[in-house]
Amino acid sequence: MDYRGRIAPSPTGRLHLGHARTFWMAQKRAVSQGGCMVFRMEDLDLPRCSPEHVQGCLEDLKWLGLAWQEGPDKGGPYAPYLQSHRTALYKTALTRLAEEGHVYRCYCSRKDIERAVRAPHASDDDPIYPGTCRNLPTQSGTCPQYCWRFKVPAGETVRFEDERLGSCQYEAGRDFGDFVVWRADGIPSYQLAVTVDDHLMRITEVVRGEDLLVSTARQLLLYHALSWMPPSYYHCPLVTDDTGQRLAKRHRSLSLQAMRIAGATPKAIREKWRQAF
């Protein structure tokens, strides 16, 4: 199969410095390999994403340099490319994981979670659910509202190869716990939607951070329950601040936007990157 790269910005601020370089990683990448690039806007969140956030995502990549041949302003064969319009797409996998018994309803609230006794966290800070649900009855909650869950097989070892790490592996139970696919207000989980929407699209290799190592474990669990074929992985190298910590939208003075604006340059930027790969 040709070679099918994206690029996928959640509009819910303008791009920081880290995410730009991540996206640009997955161009190079693609373009190396004579491949096609898809722009697909993760716009799941809507309460904190708006059409300024959205239009801002297509202006600071295109002011950075990058292209793309598929996506919401150009279309292509896997439309739509706003994960917002996709909500039927993922409904159908939903409901095919629950048929065949991988997902179970659950009715505890955050807190209860936490509160649980002995409740660990995973290695990307997430509660592990401690099962409350798991074996419960069809139907036997009393809430009105409940999320679906994921039943990891505890105890089985996910393993794969990163390109940029190699060898990769983490327990299910122990790294991460029965993790959600769709939530109690009705919107699918990045979890759900990555993994429809890689696998629709036809995307061959998923570039990202790597502070989303566990997420590319719970994925895979999906992809084999769904018997799909994953994509291979390649997960960048998070970029700091002056203090260490990881960029994040709040790093106001690190969004293109900003940077833009104080005169730095698409080509100055670019430099710096090539010089740290």
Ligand code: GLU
Contents of the next structure:
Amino acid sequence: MDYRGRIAPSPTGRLHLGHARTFWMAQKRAVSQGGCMVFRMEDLDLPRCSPEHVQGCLEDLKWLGLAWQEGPDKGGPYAPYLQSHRTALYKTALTRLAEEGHVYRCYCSRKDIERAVRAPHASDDDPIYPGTCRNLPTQSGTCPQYCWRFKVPAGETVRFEDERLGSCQYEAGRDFGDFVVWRADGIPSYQLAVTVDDHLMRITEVVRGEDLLVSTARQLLLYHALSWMPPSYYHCPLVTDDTGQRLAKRHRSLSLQAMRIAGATPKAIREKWRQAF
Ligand code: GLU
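Target state, the form predicted together with this ligand; input state, the form predicted alone:
Next comes the full complex, and the chain you just saw is listed first.
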């Protein structure tokens, strides 16, 4: 099968060096296998994504020397490449999951969950949903506000081979709980959208940061429920600052935009990474 990789930024702020290194790694792996690179804009959380950041992402990554063959600026056989234009596809997957009993309506507010969950948190720090609505006798409810959650098979181990880390495993119900696939504000969740898109866009390898390892386990359960073949995975180490803290959008001086303005060259940045890997 021909290699198809992807770059999937969320335009909620300017990209920093950490994102860029992951995308650069994604490109390196695609190029080394003579593959194709897809650019997908993960702009589902519209209130947090601005058109300015959408443009900024494209600009910053082009400046750094990344290239893609399919994307919002190029088109391609699996268009649209903006998640905000793909809601109908996510809805179809949700309907299937609901018909087959993999998801349920959850009426809990964030506060309800915080009150019920004092201790357990997933390995990536999401509170583990205590299952309050999982076995409600009727799913009709009168409350108009609800999200959809995926029923994880508690106690089951999700295993996968990471191309860098080797064998990884997470236990459903302990490392993560019933997760949201469709938010109460009507927005599909990251977990559902990314699974549907990676499948429909025929992505063969997902390269992303290690912070998403537990999400990979969640997504593998979605692949299984939808009877889809999952891609392979390569999780990159996270970039940290001088104090060992993971880079975040608040590290403004390490945004690609700020570095460009300060006179950094793409060549110098890429050279540093070449030595690090
Ligand atoms: N849009 C996600 C992010 O910027 C990446 C998700 C993924 O690679 O699956 O963190």
